[in-house]
Every structure is written in structure tokens, then in C-alpha cells.
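Next up: a single chain in C-alpha cells, the form predicted alone.
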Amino acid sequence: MAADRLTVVGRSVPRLDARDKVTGAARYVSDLVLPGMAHAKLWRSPVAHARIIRVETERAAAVSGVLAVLTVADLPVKRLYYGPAYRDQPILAHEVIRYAGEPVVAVVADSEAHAEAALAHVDVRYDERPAATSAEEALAPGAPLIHPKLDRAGHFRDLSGLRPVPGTNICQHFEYERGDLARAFGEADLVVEDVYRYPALSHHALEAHCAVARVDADGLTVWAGTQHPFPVRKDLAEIFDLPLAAVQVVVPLVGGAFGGKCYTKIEPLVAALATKVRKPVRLALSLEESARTITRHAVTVRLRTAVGRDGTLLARQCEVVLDTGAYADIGPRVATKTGYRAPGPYRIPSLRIDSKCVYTNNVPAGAYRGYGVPQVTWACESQMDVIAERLDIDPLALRRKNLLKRGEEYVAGDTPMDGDMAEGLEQTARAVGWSAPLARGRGRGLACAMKDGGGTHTVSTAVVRINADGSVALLAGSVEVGQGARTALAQVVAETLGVPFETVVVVPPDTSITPYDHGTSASRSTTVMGLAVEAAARDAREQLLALAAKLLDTDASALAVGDGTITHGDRRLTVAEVISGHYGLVGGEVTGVGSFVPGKWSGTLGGATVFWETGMGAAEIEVDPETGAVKVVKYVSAADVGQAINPRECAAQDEGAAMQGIGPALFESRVSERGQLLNPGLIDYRVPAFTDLPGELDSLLIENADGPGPFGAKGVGEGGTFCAAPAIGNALARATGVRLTELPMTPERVWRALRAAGRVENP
């Protein structure tokens, strides 16, 4: 359909939760109060890497409303591992304790208060033993061996080509090449390596995790915040040994996410709470607890570029190392995904690719907004203002001149360019004043990527239901977790149907109830989710329409809808007349149900994207040499969305991707020491307030209604988080002479920098 056609796509409609999540009205899984719930609290490690000896809870069991203390060997499972990637974390720690924070014994009360009085009473006997928590550490000769097996979990088909080394702590390693490597470095007029480190980063959502688990007749009912409801359905079902059908994953609204609630978590331990006390058990982390559960990895990245005199890119050889943790997650998935994205949007004839995902006796790192891009983007885009320099090219014309243009390949086998990123980054530095004169001081830096949108091999089902007052409800199984999902979706629906905004209604996913949908994560749910219910409002449609032709004695094919209204000519039903009429009664309705389902590719990574989610950003900085203080005095932020089904919360998704991104460019990162973490709150671990916002935000939305999904769009909401790092550290480098190569980019690193290089005097 024409965009000038369209009557709700496009339009910047109100959020259908906004009103609730302003007013209070919202209600999350930690608001849920269920009729006799008890409360549990974990007593974690205090230490890296241990081997239980004995856990003595009789003290503790006898402390007031304490109505169980459990610790593995009480669990009532089936099976007592789970995991996407590998069936590797146990739901309790299972004689031997991984990391600092890990759970090993579980309190049940029947209030918080009295768990948490329990937990000192706890006593837990362990013989410590010596813990790998870096990546270099555990790579190194003689590094404890952190899981000398490993059971592949087989969930998801791009997971099925797992390549652990076996005796390392390695347990995904991703390789990939092409090319003449040897004789293009050895043709190169300049050859450039550099090695960059990017810290890991907690995620930080402000509703921490939280689950409530009840069992009875009907089977087991979990109540999570989680953006996976079907995957941690599987894992429950197997853990307990029960038919899917007997389990149901319930996902209210969800205070934040960005990766940190994606597949299972805590629900295993909560429903194995559950069931062993027969009771309805909440179990509510606080953010502290919550970054002992899941992290960001830290990676570092070994680059070494060669080029030609006129800036052309030769070859490429990438070394990617990610600290995973103690128990993989998703973390072999964000390897190779990092290490497949490592080249960058460009041209590069040559490449050899190396990513090692590591285990380490660390908290366990999985999926973060991106999925190992930000990581990569900073190595690369600081590396191609350090060839510019070299060159003496414009940093803009480098990009120019290598980036990939639409229709070209970027591996054999996967979707081609679909979009022009040369164009969106001319844009991009012209709103930023590129070209402009600078003040004393200041400085600015771009930078551009890319990543596979939309997931690969992943399943969404929609189902689309007409009522017999004109009404619609969407069952869709997509997670609303700020990102404007349920709008976005209702805006397809309604714009497929001809009927009003106002009078659809998204259903919360429920696994009993709304059909299967792989999860909310890759940018995918307006594109892939949005396929699915553009096609299910299509069938409710026809069959709308061959019933309304039925009752006005015409063809299908001459009918209009719009407006909630089927016309032919002047006669004219309303949506509700339709039904009525058909049924005689008032009563029935019209269901229509959608699906999208990958096609079979041959691709690098087992299959193609669904779309390439493109970033690209631009800052103008100012440094204070005295202290080192970077400002940001201007971003911008662009992102190719195909067709924006609702521009304003693009813009926002993009701009709070971007305003993400800041925090570990100039100040977030995780401190530990020995596997300590020493920030794990929110008072030494800074996260962007709005004092650290740039001056001046803009944001573009690039529409050509290209994307594969509803009406032209793609999906959005990851690629504003790519660019930030690299563009403000390559805007430092252009302001002051001085490149820093690790984040973040803190005042005492650049003052230190700045002194190193006898930009500042010495104190």
C-alpha cells in the first residue's frame, strides 16, 4: 500500500500503555499477589570457585514462618540443568560453587522478612578453589577446567553447530574466511592492528528479575518478566516432566530488559519452590541480585587491517575474545553473531574471522541490546578513523568509499545490503555540522554499522479475532518491554482490517492462550511478530469480506473496507452487521490466523537475515583538558527503518539506544577484583542520568519502505546503541590528538592520556 494511503501506519499514535505506566496503574509480575503466596530469598557464594563440602539449614529451617530451606538435593526436578546453548547452570549450584553470587540455598517464608532473617543462619562448609576470572586467565596453560562436559541443549536450530574445544574453557568457536589474507597484507600500503577492550556492563533494568510460580490440579503457572515466555516454557516443561500443555508462561508488563530477561532465568527454582511446598511462591530479586545474575560480556578485539594508498580496504583479520562466565546462556550465540559482524559494513575482499566465547568463573553473560555489535563497533570504527589519519582521508570519505551498497553481498549465502548506508551516513554528518569550524577544544567523530536483524530461523504466530461488535483482539505472543511492541502491532492490525485504532486490543502473552512466538529479542517484532499479524488480520479480512458479500449479494472483489465500514456503492455494513448478520444472532466472530516461518538459506550462520539493522551516529565533544571530562555537546543518531509504523516511538527507540550507549563510551563498566563484583548497585555503578545527556539530540529516521516486514518496515531499537563509543572517542581523538582504546572513557583515562602525550602538564 502507498504511504500516502495509509490511515494508521505512520501515524504517531499514543502508546496503548502510556496512561498506565504514567499514572501507576501498570502492574509488573512483582505486583502480583497471589491467595496463601510464600516469599524466597537465596543465600549465594561468597566465593569464585568452590566445592561444597556441607550446607547445614536445620538453624535456619527453624526461624519463624520459614516454611522450607532447600538446597539442590531437595529440588523435586526432573532434571536439574538448563540452558539455550548448553544444559550447563544448575538450578541451585550443584557441588561446585562457579561464581561469586551464585545461588545455593533457597529459603521459603511466608514473608521476605522472615527469609532474609533466615539466610544468616544458613551455613555452607566449601573448600575454595582457584578461580579463571578473566578470559586471558581461563585461556591461559593450566587454567581450572570450568566444565569438563558439556550437554548441548538443542533448543534452537542455529545452535546445533556448536564447536567447544574440548579440554579448554572454550565453548564456542567461531571461525570463518575467505580470500588471499597473505598476499593482500603482504600488497597493502598500509597495514594497521590495534587491540581494543570493551568492559562488561549490567543491564540494569529498573524492574529486577522477579517470578511467582503456582501449581495445582492444572498443572504449573508462571508468572515472569521474561521476553522469552515460549523457550522458558520448554525448559519448565522438561525440568518437570510435564507436556507443554500443562505449563503456562504468563508475561505482564516488563520493566526493562535489554537482553538481561531473555530465556530462563529464575523460573526453574521458583516453580521447584513451588512445588515443594504446595504453596504459590514469589521470588523478587533486587537490582544488586539481579546483576549477579546476568551481565553484558566483556570483549576484547584484535584487529589488523590492511589498505590501499587510496583508502581501500584489502583484508581484514578480526581475534574476538568474550568473557562468558560461569555458565554459558546465550553466549556461543553472541560469539558467533559478534565475530560474523566483526568486518563491519564494508567492502573487504579477505577476511579471517576468530571468536571464542570463554568460560570464566564469572557472573554469566548473555544477550545485550546488539548482541555483541557495540563490542565490535568500537574496535572497528576507531580503527577506521586511525586509517583516515594515516591516510590523510576525511574519516566520512574512508566510510564512503568501502561501505557496502545496496544489492551487494555481504557473505555468500546471507540477505545482500538492503539498504544505502552511505547516504544515511551523509545525513548523518551533515546534521552534525560535519564540515563546520569548531570551537577551541571541541571535536567530532562518526562512525557506522550493521547488524543481521530479526533473527534467524525464528517462528512468530499470530491469531487475529473479530468479535461481533466490530472489536479485535490480537494474540500475539511478542513481550512489550518499553518498546512500544503492542501499539506497533495494533497499528498493523488496524491498518490491514480498515478499522480504528481505538478499537483493537493487544492480549498479554500467555502461553495458554496466544500462539507461539519465538521471543522478543533482534529487533523483531514489528518485522517478523508484524508479518504474522499483517497476515492473520488478512485472513480475518477475506473472510470478512466474503461474508459481507454474502449479505450484499456481490462479489468479494467489489467490496471496501475502511472505517470499521464494508461498502458497495452506497449500501453499507458495519463490521458488527457483518457478524450479526451472518450468524443471526448477536453474537459469533471472525478469526484470522498469520504465521511467519524462515525460508532455507545457506548462510554463514545457518541461515539469512531477515533484514540488516543498520546505525549510524555522529558527536561533537568538547574536553575539558584540566580534568579530562568529555561533554557531549551534540549527538546524532540515524537509523534506516524501512517504514516507521509509528515515527514517534522509532525516534524514541532509536534515541534511548543511543543515550544507552553513552554510559560505557565515557563511564559505565563493572569493577571487580578477583571475581568480586564491587558494583553491583546503582549508587557505584552509574548508568546515563539526564545530566549526561548530549545538549543537543537529533534523530533520523531513514524511510523507503524497503524492510521485509509490514508495510516496508524494519525493525528498530538495537542499531542506535552501535555508534555511540566510537563516534564520541573518534571526535576525542580528532579534538585532542589522544585515542584511548578501552572503554570507558572516564576523566582520569583521558587526563592521563592527555598527559602521556604532553597535552597537560605534569602535576
Second form
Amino acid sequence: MAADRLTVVGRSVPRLDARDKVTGAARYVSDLVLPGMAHAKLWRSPVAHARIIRVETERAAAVSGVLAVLTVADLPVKRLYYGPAYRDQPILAHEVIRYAGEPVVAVVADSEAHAEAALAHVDVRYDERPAATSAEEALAPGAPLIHPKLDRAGHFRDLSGLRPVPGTNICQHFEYERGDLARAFGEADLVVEDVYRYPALSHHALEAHCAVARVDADGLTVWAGTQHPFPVRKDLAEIFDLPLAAVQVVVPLVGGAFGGKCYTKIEPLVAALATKVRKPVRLALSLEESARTITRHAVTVRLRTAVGRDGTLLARQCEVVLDTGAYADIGPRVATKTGYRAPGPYRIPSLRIDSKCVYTNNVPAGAYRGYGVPQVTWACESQMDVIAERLDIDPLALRRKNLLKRGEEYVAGDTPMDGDMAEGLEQTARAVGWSAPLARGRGRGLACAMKDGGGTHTVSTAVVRINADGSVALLAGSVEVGQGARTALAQVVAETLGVPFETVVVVPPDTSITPYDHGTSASRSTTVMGLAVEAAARDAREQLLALAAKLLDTDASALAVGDGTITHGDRRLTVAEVISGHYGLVGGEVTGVGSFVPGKWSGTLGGATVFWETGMGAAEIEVDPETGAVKVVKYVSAADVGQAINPRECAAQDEGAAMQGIGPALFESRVSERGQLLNPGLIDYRVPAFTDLPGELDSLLIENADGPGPFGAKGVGEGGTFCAAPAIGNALARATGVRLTELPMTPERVWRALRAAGRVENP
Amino acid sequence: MREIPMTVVVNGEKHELTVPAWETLIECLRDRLGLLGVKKSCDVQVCGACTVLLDDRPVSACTVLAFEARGKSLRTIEGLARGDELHPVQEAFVEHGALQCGFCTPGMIMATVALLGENPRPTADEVKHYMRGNICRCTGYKRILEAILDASRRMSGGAKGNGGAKGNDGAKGNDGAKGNGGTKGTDGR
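Right, the form predicted alone is done, so what does the form predicted in complex with its partner chain look like?
Full complex below, order starting with the chain above.
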């Protein structure tokens, strides 16, 4: 369908949930109240690594209102361990404590206050052990072995290729090599080598992790703020030895996630507690506790690149080390993907990639908006500017020279580049005023990156029900974490069916009602679920037209659909008239079913991707030499969205992502000492505030309707996070001649670097 | 256990309550009065998700004790729209797409109402500084800023001549029942 004939898709309709959200009517998991509901609180380990000797619960159990005080041994479960890559994480600490903050004991009481009061009376005796609290320590000879044995979860095809290194803390070792590296480095005109560091970060979605569980004759129901209701259902079914049909996972609105609510987190524990006390149980973590549940990987990248005199990239060697914490979570896949994307979106004949995912005695690290790309892009795009500077080539021209062109393969057998990155970067540079004169103390920098989008070998299914009154219900398991998926999917349904947008209702994810979906991550909802939804709507439309054709005594191909009406010449039938006409009563419905099943897994490196999600960013900054403070005067982000289903929401996603890149660029960072997180909450962990909004923040949407999704859409949402740090770092270097290789670029770090370089006078 | 009897007007409705001395205002509003639009996030007065208006002044309900609202008037997000008719700030947030996950939105909107009460035509910088205590992790703030500036234009257009621009303290002294009715005129302060 040509873009100019679209009526609903491509329009910035208001979000379906906007009114509820501005009136306070919107309900999240943390708002759920069930009759007779009990509340749980967790006793967390103060030490990073220890053997549990004894847990004394009697005094805590005697506290008023307390229903149960439980250790892992008391939980009524078939299996203690879970995890998407390895089944390595116990529901509560089992014999061993592996990180400071790990839940060891759960208290269930009639109120949160009583549960909290009882925590003070829990007495845990443990024998502290040496801890490895950084990847370097965990890789050192003689490091404590955090998981002597590993049990593969077997959940995913791509993870069946897990390569742990026995006898070490490496739970995934990803390697790739092509070309003649030695020769390329030998013949290069320039070889640059740098080490870049990216710290661990906290997601700090404003709604902390929360789940409520209830057990009754029908089975187990869990309401959870999860991005993966179906994988969580699978884990629960296995943990409690129940059929999938007896486990129901329901997801209302989610107060932010950013990857922090991917896969199973607190759900098995809440379900076990509800089973034990025979009452509904709610566990609402504090924001600090969420920060002790999951983090973004701290990553070290050693990058060595061989370049010709004209700036042609000849070879690159990437060594990536990720600190995945005490439990692997989805870290092994993050490590694989991080390695996969470490070279950047360039044509490089010879390549060697080595990416290690390392267990440490830190908080587990998992998914976080970009899945490792922001970390390696910090390295890769900083070094591109180092190369440009050494060769005296304009950074934009250097990138243009090496960027993959549309249709060019990144790795043989993988999806070829499906957009025009050089053109996108050009537009971004123009928007920031790349070649305009600069005021003193100012600099401009840019960066670009790409990520395989849509998830690896993931499935989505959807059902579209046209009701007898002409209203339409969409059953889709995509979680509304704020990205606007429900609105975009409703637009796809309305456009495909030819009905008004207002007639479409989207049913929230409920594993017992909405059909299977892999999950809400990897910028996949609009594209991958979007295709399933479009197919379901087409199916429903064909059935509807067949019914109408019978009623009108004509051929379905002779009918036109639009605005909820089916027309044949001057004869018209509303959708409602078709359905009631067919069934001969005022009831009945038409049900359309659709699915997305990925193509055969191919490719030698990361596998075929649904689409490439690209991100382009450019910054103009001002540096205060007195304080080292960096102010972002202007930031331009560009996202190739193929076709924007809802342009305003696409741009809003990209802007939000850009801010989630600017925060870590300038100030965000988890600070730990010997495994103790020193800034768990928002008092000490600074996230971007209103005053951090750049003087100008712009998002460019590139729309060539060339995506694989409905109406040519591509996923959006992660790309904006990729480039902020390197673009700002490159701007800093161009403004001052000083380059930082470790984030965040705090005023102190910048000031010290300026002083070390003699750029500021000593007072 | 010290229990404190209190009268408080919430969204124009008078409540007689007895609260423990240590009960926080957010607990009182959510658990006692069922006002679940008041969101709990950081719990330490940093994020602003629980912002409510106490005698028209923005406070973080997580760190105010319930009894401190004794004899005062409280306004939460639930008290802003009038039936189906949204408050101009709410309208502006919807129209500008100034929300994503929406968890910060009630607090963000209440802080905006307070801001526009104190300063009906703020500059962009004034908005940024006033709203610094309200964190949004999703949007990047740009659209929220645009919504606030737009709401300011709409409200000062509609509220001219009611003399309420400095009306913050006006609700003090009475029980606050008036002026919390959510009419466009009073909201225009």
C-alpha cells in the first residue's frame, strides 16, 4: 500500500493509554490489590560471597502479623534454579551467597510494615569467602570459582551454542575470525590500539519490580511487570511442575523496563510464597532492591585497528570482557551480541572478535536497552575519531568511506545492510551544523552504530476478533512498557482491516488469553509482532469479505473496504451488518489468526537478523575549563524507522533513548566497593533530570518504507542510546584535544584530563 | 501506638481519619483512601512520582507524614479532571505525547499545576528548574517541556481577569474545599 493511501498508519494518533495515564486511572502491577493479600519482604545478604551455615527464623516468625519466614529449603518447588541461559539462579540463596544484596530469607506477613519489622529478627550465620568483584579479579589465576557446575537452560536455539570455559568464571566465550589479520596489521599505514571502559548502570525504571501471585483450583496466576510473560510462564510451569495451561501470567501496564524486566526475576519466589501460605502474596521491591536485582554489564573493550593512509579500515581486533555478576541471566547472549557488533557498522576485511562473559560476585547483569551496543559503540566510535585525527581526515568522511552500503553483507550469510547509514549520518551531521563555525570552548562530534533488531529466532502470534457490533479486539502479547506498542499495533489493525482506529481495543497480555509471543524486547513489537498482527487482520479481513460477498452475491475481489464499511458499487454494508447478516442473529464474530515465524537460522556470526536497527547521533557541546563540566548544547539523534506507524511516538522513543545515552555519557554510573553497591537509589545514583535536557534535542526519522515490518516499518527504541557517549566524547576531543576512554565524563574526570594535558592553567 | 485523629479535605471531599503517627501521606492516600494515581517510586523524595498538592503546594507524599495534612486540603491527580473534561495540563500532556510508561505522569502533572499556579507564564528555563525534582526515565523531557509551555499558554489565556495568579495561599485558612473543585477558572491560577 502506498504511503499516501494510508489513513491510520503514519498518523500521530494519541496513545490509547494516554487518558488513563494523565488521570491516574492507569493501573500497574504495583497498584493491584487482591482480597486477603499478604505481603513479602526479603532479607538480603550483606556480604558478596559466603557459605550459609544456619538461618534462625523463630524470632522473626513470632513478630505480630507474620505468616511465614522461609528459606529456600521451605519453598514448595520442584526445581530451585532458573535462568534463561543457565539454570544457575536459586529462587532464594541456596547454601551459597554469591553477591551482596542476594535474597536469602523471605518474610510473609499481613502487611508490608509487619514483614519489614520481622526482617530485623532474621538471623543468618554465614562463613564469608574470598570474592571476585570485578571481571579482572574473576579472570585472574586462583580466582574463586563462582559456579563450579553449570546447567544449561536449553530455552533458545542461539543459546544452544553456549561455550563456557570449564574451570574458569567464563560462562560464555564468543569468538570469530576472518581474513589475514597478521598481514593486514603488518601492511597497515596506521595501527591504533585503545582500551575503553563502560561502567555498570542501573535501569531505574520508576516502577520497581513487583509481582502478585495467587493459587487456586485453576492453577497459578501471577501478575507481574515482566517483558516476557510467556518465558516466565514456562519457567513457572517447570518450577512448580504444572502444565503450561495451569499457569497464567498477566501483565498490566508496566512503569518502565528498559530490559530490566526481561525474563524471569521475582516471579518464582512470589508464586512459591503464595503456594506456601495459601493466600495471594505481593512482593514489591524498592527501587534500591531493583538495583540489586539486575544491572547493565560493565564492559571493557580493547580495540586494535589497522588502517590504510586513505582511511580504509583493513583489520580490527576486538577483545570484549563483560562483568555478568553472580548469575548469568541473559548475559551470555548479551556477550555474544556485544561481540557480534563490536567492530561497528563498517566494511572490515580482516576481523578477530573475542568476547567473554564473566561471572563475578556482583549483582547479576542482563538486558538493558541496546544489549551491549552502547558499550562497544563507546569504544568503536571513539576510536574512529582517533583514526580520523591521526590521518587528518574529517570524521564524517572517514565513516562515509567505510560504512556498509545498502545491500552489503556485514557477515556472509547474515541479513545484508537494509538501510542507508551514510545518508542518515549525513543528515544528522547537517542537522547539528557540522561544518558551521564554532564558538570558543565548543565542539561537535558524531557517531553511528547498528544492532541486529527484532530478536534472534523469536516467534509472535496474534488474534484479531471482529465483533458483531463492528468493534475489533486485538489479542497480542506485547507488553506496554511505555513504548506505545499497543497504540501502534491498533493502528496496524485499523489500517489493514479498513476500520476506524477508535473501534480497536487491545487486550493486555495474559498468557491464558492472548496467544503466544516471545517477549517485548529488541525493538521487536512493531516489526515482529506487527507482522503477526497484520497477518491476523488480513485473515479476518478476507473472512469478512467472503461473508460480505455471499450476502451481496458477488465476488470478494469486487468489494472495497474502508471506514468500517464494505461497498460494492452503490451497495454498502457495515461490518456489523455483515456479521449479523451471516449469523442471522445479533451475535457472532470473525476471528483472524496470524503469526510471525522467523526464517531459517543462517549466517556465520550472529545469525540472520529481522532488520538492522541503526542509530546516528551528533552533539554540540560546551566545555567549562574551570570546572570540567560538559554541557550538551544540541543533540541530534536519527533513527531509520522504515515507515513510522506513529511518527510522534517514534520520535519520542528516540528522544528518550538519546537521554538514556546522555546520562551514562556524563554522570550515570554504579559505584561499588568490594561488591557493595554504594549508590543503590536515586539519592546517589544520578539519572538525567529536567535540567539535563540539552538546549536542543532533535530526532530525525528516516522513512524509506524499506523495513520488513507492516507497511515497511522497522523497530525503534534502542538505536537512540547507542551514539550519545561517543558523539559527546568526540565533541569533547575536538573542543579541547582531550579524550576520555572511561565513562562517565564527569566534570572531575574532564578537569583532570584537561589539566594533565596542560589545557587549563594551574591555579 | 500513637493514633492521631484528623480532618482532611482530599480532592474537595472531607475525610475524618485516625492515622498512626508514623503513617506516611502516600500510605494514607493509597492504602486508606484508594487513590492509586499517587505513585511510589524512589521513596526518598528525589523522583517526584508521588507529588501531590498540600494546600496547593507540591509535596512528596512519600516523605510527608499523614498527620501533617491535618486540617489542610490535598489534591491528587484523581481530583484534577472534571468528569470527562480533562484539566488543561492533562490535555496538553495527551496532545504532546508527553508520557510513555506513565508512572511519573501523575506527579509530573501535579508539579506542573503547582508551577503554573506560582508562575503562570514560565520560560523554558524556569520550567526545567522548577520541575527538576520530577524524574522521567522514558521521555527525555522534551515533550513534557513542550506540554507544560503549551498548557501555560492555554491556561493564562483562559484565566485572565480572575485575579487568581497569586492565589496559592488563597486556599489556606478555609478548609480548601473550594478551589479544589477542578473548574477551569480556579485551575487557571
